[in-house]
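As structure tokens, one chain now follows by itself in the form predicted on its own.
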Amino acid sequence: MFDGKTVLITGGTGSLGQALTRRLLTTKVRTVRVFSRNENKQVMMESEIHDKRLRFLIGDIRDKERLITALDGVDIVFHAAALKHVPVIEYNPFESIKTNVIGSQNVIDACLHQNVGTAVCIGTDKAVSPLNTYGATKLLMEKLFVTANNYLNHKKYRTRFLAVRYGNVVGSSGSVIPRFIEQIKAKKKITITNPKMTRFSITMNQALDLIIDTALNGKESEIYIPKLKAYSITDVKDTLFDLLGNTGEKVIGIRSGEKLHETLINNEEMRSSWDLGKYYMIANPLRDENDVKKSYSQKIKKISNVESYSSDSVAKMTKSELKKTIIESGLLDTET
């Protein structure tokens, strides 16, 4: 799919947005554009990254002109551009309704406009039963990109849209892991929001194998979630503590806007929920089963008898698995 196209991936400089610059480097890609903002960034990123297929464009996804001249000539793009730090956006609501909502707006518009093949936005489990104004803004951009297939009808548009929903990424910068880590480097106490927290567990390598799975083998309309475990908080803290001593906590409750445990796939999506083998999805529910078992070459089934795809209710990562996902993250080499 990738073999002398160009890519164009917004929020490009992000943590996700590097690796999956990585990645597509590996193939046969025309060109990668990063389109971010900081400019800081993209000089450090390009002194760490020496590809002569790599374009860095400065802009700001608010403007819609600048995504309209940044995606002349794209094939694919990647949107994951976003505010995410939820205690930030409680605070300034506003700005996080400029970037996360009418940002995403944009992109659709750019990408219509230019007539771009395939455009994937990346979401997160926040979005199911926000219980945040970041969930909120999130929840929102997914039901942009879906809804705007709806263009696919008219015959002067080709862009299929598609979404991938998932949790923080193991180690992603504000994470529990690496606070913890921190924390007992520090010889300090850890801090525990709650002890029954659950959360999933998703790699770097496992998000983006979704992500470039959706742009593949997606339709239309479509909601990818990737299949995983979880972990407790507390498995976590016991793991740490084996490998780098037991430094004590503390339990200071849970955070405004913040879940006991993560939601993937709520009771109400069930119902257009499908189960592909390696992944869930989340079909439109305007469009018919029919049609969606046909546009599918594999033998896919709707899912059934579950409630909720949620932290607390699939199977547990156990304490070795969990051990050996920390030490393959490379999280413990980090020097404070």
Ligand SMILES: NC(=O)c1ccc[n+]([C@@H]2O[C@H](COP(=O)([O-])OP(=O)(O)OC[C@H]3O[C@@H](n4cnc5c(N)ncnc54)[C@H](OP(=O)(O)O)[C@@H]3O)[C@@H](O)[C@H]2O)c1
Given for the second form:
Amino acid sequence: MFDGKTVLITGGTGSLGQALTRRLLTTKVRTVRVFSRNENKQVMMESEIHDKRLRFLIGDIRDKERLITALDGVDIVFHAAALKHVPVIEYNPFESIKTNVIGSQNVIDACLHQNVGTAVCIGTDKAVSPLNTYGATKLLMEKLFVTANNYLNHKKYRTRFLAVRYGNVVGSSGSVIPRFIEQIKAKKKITITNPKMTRFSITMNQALDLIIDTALNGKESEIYIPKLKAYSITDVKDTLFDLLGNTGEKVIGIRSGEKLHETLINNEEMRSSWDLGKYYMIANPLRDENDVKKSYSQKIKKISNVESYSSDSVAKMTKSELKKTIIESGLLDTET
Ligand SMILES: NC(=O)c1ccc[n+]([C@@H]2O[C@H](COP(=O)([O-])OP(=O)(O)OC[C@H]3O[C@@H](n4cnc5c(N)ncnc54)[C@H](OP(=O)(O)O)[C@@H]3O)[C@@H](O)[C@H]2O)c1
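Same protein, different condition: the form predicted on its own was shown, now please give the form predicted in complex with the ligand.
Following is the full complex, with the preceding chain placed first.
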């Protein structure tokens, strides 16, 4: 799919953007354009990844004109740029609306303007029945992407807009495992919000597989969702204490806007959800079921009799699986 193609990643200097860039450079991609605001992050990334096919474009997704120029000649867009830190966004809600909502519409408009072939946006479980502003803005991003496929009814446009949705990437910036590791290494008590809390877990490689498979196999206005296990915060704590030593714990209570469990498909969405084998997929509820079925060459089945897909309803990772995941993430080796 990527042979000879030009790909642009909004938020290309972020945790996901960098990993996706590296993965794309293992293919026969023609060019990868990294689009983001901070020049220092770009300079750092350029010094770490040496590849003539890489281009660095400074730009803000709030600036539609800049996006239109950046997308000239682009075949595939991965839209990863976002504000994502829940407390920061709770304090500055309209800034996240400007980036995550208006910025996403700018990405859509620029894709349509430049007749980009495929655009995939990166969603989160926090967008499902959202409790906080981050989740609400990411829900709107998904809605904008899914609905933008309406333009396919006009001959002039050809962009397929798709979305993926997943839970916490093990070790991504601001997530719980690196925070616990930092606290333990500093000989501090780890701060647990609620011992009963569960979260979906995905490794960066699983996230990359999902994103690339979505770009390859997604049809139009679909949300692809990985089949994941979950972890309990108490198991993460116990596993890290086993690995690094027990520095004690302090329960600080659930923060405003935080859920005890996360959901990847809610009850409403189950009605238009499909099992694709490797992934789940939420189809646009306005699409005819037979058309959805016909659009896939392999057998796909409608999900039935499932209430919802949430982190307290799926299998938990065992402690040994957690241990392996943490060790393989390389997080224990990083200096704090
Ligand atoms: N990390 C997770 O666990 C997780 C889980 C589910 C979904 N997601 C989603 O995955 C995506 C990537 O997450 P991540 O962990 O890679 O985030 P990240 O490390 O914080 O990276 C965010 C990227 O977006 C860029 N950016 C932010 N605002 C921008 C703007 N206005 N214009 C252009 N670029 C902008 C940042 O660079 P500059 O600041 O230099 O612009 C950076 O390159 C996000 O959409 C997030 O919502 C993440």
